[in-house]
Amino acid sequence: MLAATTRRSVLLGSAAAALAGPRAFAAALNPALPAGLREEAVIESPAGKRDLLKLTWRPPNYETPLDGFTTPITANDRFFVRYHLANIPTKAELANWSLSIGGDAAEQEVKLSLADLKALPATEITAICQCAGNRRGLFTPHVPGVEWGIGAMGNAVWRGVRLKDVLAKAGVKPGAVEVTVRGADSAVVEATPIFKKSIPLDRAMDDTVLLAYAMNGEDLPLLNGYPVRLIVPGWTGTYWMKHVTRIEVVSKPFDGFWMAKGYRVPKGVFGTDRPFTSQDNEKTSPVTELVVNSLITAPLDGAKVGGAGFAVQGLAWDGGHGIARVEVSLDAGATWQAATLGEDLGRFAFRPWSFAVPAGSGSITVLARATATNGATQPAKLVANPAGYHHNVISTVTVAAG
């Protein structure tokens, strides 16, 4: 099912950079990655998906390029694709696939096909969904985990019914405290924790929280959780569960490894608008909202431009307040000018914006940096954490103009 249909070595180095054109892998260049990383990376198109950076086989984690985030809405065939655990499911196992709802804090069982499903009332929201280890791979000193890039992440939209509909369907008892999800993904040893995560009750019951069957006006691909995925928009990744098959309301926090161990942060170091209190333990937090950040997206670092000018590109996001400021740097940071916020999509999408660099030559360094509408703006520095969680890092391409 994972087969490569196309494989062709990174090309490393700003000379091979420039030989590779828009199909380089730009954080491939960045000396910061771990070597065997960039020694060893390879661009394949994994089942339903094209020209993907491959990290790990089994189980399957693919990064999206430089070259798909041209638009502030990422291809269906070039989103990004995470798993903990190796055996996926194939479709054919999923023709028969069912939802159900129950648990300790709720009234009853409840089974929905997936025509039930979508008989409910359907919604749409436009969202980013970016594994809390992008850019891993930069963090200096390096930290364990999978060796992420630029492109653990993408936007789309996402079509579904929401959360609490479903839930109502089962009722919520008084008392209820998280939550839990889990998907038809397995391991391959039967002593490895399954993957399953939890949600503050109040999150849950948020309007903006989807089971979500289509993406991009299409069924989810089968790597992006076909049939029904959960939509936790603002949230990282490693909330949004993938071919959901139970769902339980539960009358104490989860106490599973992928909460109680994984996925966590020292207590207190990054905010939040809304903390995980259930989760909470005397040191550490669970990772829950995105962090402010951007991305450029061109021109790529180490590329050569003309001396009249050039046009600079790129992304911003957060975890839902919405982009207030892009700036630019062309000083090193001594001073910033406003670049131009593109379309919005809605506050958890990705913001286009754009910025023209005037006439010059020689070697020019442009930063980038992004403000939240609460005020939240990107680091100089970073913020180290054990797991390299949450890489926000103002963002930095240099160029050769002449």
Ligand SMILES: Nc1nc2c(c(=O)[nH]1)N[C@H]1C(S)=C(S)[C@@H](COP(=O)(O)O)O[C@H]1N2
The other form holds:
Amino acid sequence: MLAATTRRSVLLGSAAAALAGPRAFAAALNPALPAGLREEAVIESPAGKRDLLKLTWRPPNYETPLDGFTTPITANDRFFVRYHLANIPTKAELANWSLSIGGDAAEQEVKLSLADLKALPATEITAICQCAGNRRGLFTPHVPGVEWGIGAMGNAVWRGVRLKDVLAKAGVKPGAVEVTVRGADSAVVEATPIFKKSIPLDRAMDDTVLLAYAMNGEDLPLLNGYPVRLIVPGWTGTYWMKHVTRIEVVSKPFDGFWMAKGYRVPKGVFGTDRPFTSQDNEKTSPVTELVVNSLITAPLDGAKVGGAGFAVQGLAWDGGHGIARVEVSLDAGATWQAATLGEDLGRFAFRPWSFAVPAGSGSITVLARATATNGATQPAKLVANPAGYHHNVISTVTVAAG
Ligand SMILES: Nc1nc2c(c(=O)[nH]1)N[C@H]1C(S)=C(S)[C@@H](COP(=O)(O)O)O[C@H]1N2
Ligand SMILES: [Mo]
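Previous: the form predicted alone; requested now: the form predicted in complex with the ligand:
Now the complete complex, all chains and molecules, led by this one.
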């Protein structure tokens, strides 16, 4: 019970304080987040961004505060930023950007400019980019890594070309197993493993997987992958490579650090529709699909509300089945009532929802639980795992009514 209370107060306390300013935010973090983070986390506006919570600067890791989630589409300037390596290319360095495609399971080497890419048939998809480690900072006991609160996620309309159309230019040989992607960022120290990822060939050929050059109708912000990033709707952000410069079609599973060692979960603990079997080992699997989840965006935890009733608002999402329902409980989970779902922006997008709490007074705790169309629902108890991924415990806020 103590742990649950602590998590709740940090989750929504941080959001409430984010609106009140950096100092209040840092103070609100004190109870449960690690010491290093408490000193670092302040509201900042890095280039092209506005009012994000800075968790680390080198590499840049910034999360979106709760007030960035009042609409189902996340604004470009409020969209979170996650990097593993500190050398981020500048716009000037990317002016002559090109993308090369090859690999041992490609028929030929191909080089494409941004103009070449934009000349291919364009398509759009609304999808959530969420870090697997979103809410890691709310794990008890603590797990090492970037101690994210609730905001290592965002939902945008991405425009670009299908990865499969680009792969077709190089030609895919019969023995192909995976497609690797790497970006233009690099490490300060050479010994640091480069950030390079792979996805299974069948996923790479999926109609939903794009090389995107626009986000919500504009060029990608530099910190979200300008000029081109990979979009893997339904899968965790780790595969959404930014500033993509090199793609390879390969005949063997890619064994780089960020596949073989990082971004892995205990085998069989989280369900998956499309297992990434070429990367499985005896004990662990790569983290893939997003788990079903929800966020209460209003009212803020600890808020005072009138006695005449109030509206609860939030977002719900999953890895691409779509949201079947969101339910709210006002009696600690004994009974649940249906919330009203808002606009459907597609199965990979945030689904807004709302619920009218009737007149009452005193302390009211609201629990929210989303269920996807495949029946998956949010757990009451955290699913522990060593890297702190997939935090999707039922969220709560407590308000004072009357
Ligand atoms: N080039 C590059 N791409 C990257 C990363 C990175 O460190 N470098 N991090 C990945 C991870 S783990 C996440 S969660 C998403 C975050 O996307 P964003 O920074 O646009 O929010 O980018 C992915 N793509
Ligand atoms: Mo991530």
